[in-house]
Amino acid sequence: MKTKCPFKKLLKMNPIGQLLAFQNDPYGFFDEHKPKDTEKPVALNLGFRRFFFCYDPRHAQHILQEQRHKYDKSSLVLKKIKALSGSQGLIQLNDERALGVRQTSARLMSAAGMDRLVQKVDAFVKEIFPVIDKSIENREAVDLVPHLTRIVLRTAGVFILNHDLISESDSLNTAFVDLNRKAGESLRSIAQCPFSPAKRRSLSTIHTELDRIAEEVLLVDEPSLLKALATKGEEKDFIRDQLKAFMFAGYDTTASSLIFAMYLVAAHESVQRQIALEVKRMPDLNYESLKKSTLVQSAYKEALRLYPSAYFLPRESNQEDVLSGVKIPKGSQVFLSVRHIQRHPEYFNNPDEFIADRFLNEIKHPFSFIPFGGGPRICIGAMLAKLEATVVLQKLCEHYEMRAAHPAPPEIEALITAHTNTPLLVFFKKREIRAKKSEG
């Protein structure tokens, strides 16, 4: 008969053991420590720090809105992603300069600016049609991961730089993914990792490409975040950090969410058909029409609910607080488990199921759906992410019927954001409903 090691449980429950468990599998750690009753946050010591893990929408509302002045961005996490976001990038900032950058980017998201992006994304999607058509002839599945990733990166390039990154997409994608992986590994390490040669090479690739592109596109009088910041007279290093932060936040998380959304839609034939019918009723392809495409937006939100790219939101208390009767000391790390909040059975029926039209109705709690955060610090790229996903899902459903090659969802790798580390193989078939659109 096997006997259990008497020290294994003890090691697991002590602060060092808890820290090691979180470092080994942060995604699973949130699962393991989720209480049956989520009314109160879970207090744990990880190493030498006090952590509070929150699983309830009411906690999110308290931290992100009602008592937001008591919580800053987590210095622990900010330190780990500094190479990705830039030391002066919007993600790192929390002052008047941050407000200025948010206002500058918001002005670029006018109706005319968004219409321009709609046409760009539409063209990017159509470029993969020959690949799909060839796969139909050969009766082969297409791995959509590289194609979707490239579309998102190119769209980010247009918005941020007024530059199509098609020639730089592979090198920049590799560099950003590498830095994200190293940031994730750093988050799971006890000590601050040294600045490795590989990390330095990836950062050098990003800086070199962004600087070269910036020098070229500033000569062109077209709207972009780069142009707007330069016109304001911001310093070169500050501008570069904003470009990095927006590339990371606007590209990395959007690509991840679109991949999961594509998997879910490809696995549900009836949803594809309904989206195709919704497209058929659209008078024109523009931003105003996209806003009225409620089903496809609901399907994307449902994918974000089930598989949020930002699977946790890290905060740090700057003063003492009380959360649901639990004292939160100053300097505590407070992690909101976005994935569990968005699958809370009190607020969502059949919370683990994909229900494409779920968001056609109002949700029960305003902070039960927080894939882009919440309150005044909500991600300003949410509009852009929804635009990209809506166009991509609509165009593919309009032209093709899809079937996921594997029933299981893509495997998730928990870095700073949630990624898939497996292909997204999809079989395609021409959709006949397209012929009916011209008849109407």
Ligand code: HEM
The other form holds:
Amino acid sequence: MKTKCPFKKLLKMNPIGQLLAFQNDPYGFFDEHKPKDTEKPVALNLGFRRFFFCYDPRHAQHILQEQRHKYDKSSLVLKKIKALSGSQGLIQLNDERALGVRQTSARLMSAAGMDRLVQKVDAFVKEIFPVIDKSIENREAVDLVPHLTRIVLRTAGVFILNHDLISESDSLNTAFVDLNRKAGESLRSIAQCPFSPAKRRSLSTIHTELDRIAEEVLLVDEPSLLKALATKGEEKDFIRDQLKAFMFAGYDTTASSLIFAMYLVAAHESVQRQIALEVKRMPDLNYESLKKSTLVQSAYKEALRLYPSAYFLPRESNQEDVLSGVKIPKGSQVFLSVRHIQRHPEYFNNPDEFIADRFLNEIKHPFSFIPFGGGPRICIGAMLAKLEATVVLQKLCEHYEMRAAHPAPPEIEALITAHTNTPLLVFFKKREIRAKKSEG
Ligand code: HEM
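Having seen the form predicted on its own, I'd like the form predicted in complex with the ligand now, please.
Below, the chain from earlier opens the complete complex, with every other chain and molecule after it.
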């Protein structure tokens, strides 16, 4: 028989206990403290700081939009990711330089830029087909996680560096993944280790590799974030920090969202069929036709709603505020639980259910769906992530029928963002509908 620890409850109510509980399991912590009525934020002391946990779209609107001047990104979280995102990287910036980087990046996402990326992603997806065909012959399932992750890494490489990161820079990828994991794990420790040889080694590899790639890339006249920043005359260290920030922000988040979207679609045969029919109606694959592929886009949004990779948005108040009648003192940590906001029963019918066409209709509150954040610092790569997911889902549904080998979704490991922790095994079968497309 299990004996109950008499101190457990006491420790839990204690601010240090609360801090440890959050660090140990942030996902569970948000769940545990969710109030029945989400109208007011939940105030708690964690360690020596005052925290407010928010579960309501109205709080998101207040903090990210209406009273945004009262909130900065959380310095606690920014400190944990500084090595990864660069001390001058866009994520860390809070001045007019941020606007400059955002504008440069937005210009790269012109229709022509996006068309080029669509063709790249299309080519990357097609490289998985021989693996899938072999799995059909052998009647085996394919673990899609490494394949989807590679597509995302390669697409990020094209956008950021105009460089195929898979071809040469395995050391860059490994060092990046290592450092990303360490930053995530550091969220779980109270103390910040000032000197970690392993961390420094990873960082040094990332810098050496990025510098080496940059030298080659700048000789070629092809668009990339690197080229655009260099053309603007930005300094080398500043550019390197942006490259790191974009890699950090765009790699894991997109990969995990794609893995969940793939799982959900593989688990819903009729959705696959409808996506395949939608593709059949599209004359060509380009950015314009993607924009018209409303069902696949809705299905991807639904995956982002149920499994947001940025599962919380951390803010810090820079002045006193009042949120739904609750006083928020200056210097408080204010954490928005994106996962709960996006499953709020007042704003979504059957909130835990995957309804692929849910987003074909308007949602009830503009801040009830915030996988990319909101307000002026909303994710600058959202269009790219959507483009990638749309092409990958369309291509796989067009060519194959899929069946998820396990009924449960991949397990989640909640670090700074939510990672998937288990394989995604899928059985494939050739889709008949394709033959009809070429006939008609
Ligand atoms: C599904 C994929 C993605 C998700 C869920 C996601 C989510 C987010 C969120 C929630 C924020 C705002 C964070 C905050 O306000 O605290 C953000 C910011 C950002 N994202 Fe994304 N992101 C994704 C893909 C990408 C991609 C593909 C890129 C670029 C290649 C990217 C680059 C950035 C950058 C640079 C920022 C900082 C913007 C700023 O502070 O001005 N993201 N992202």
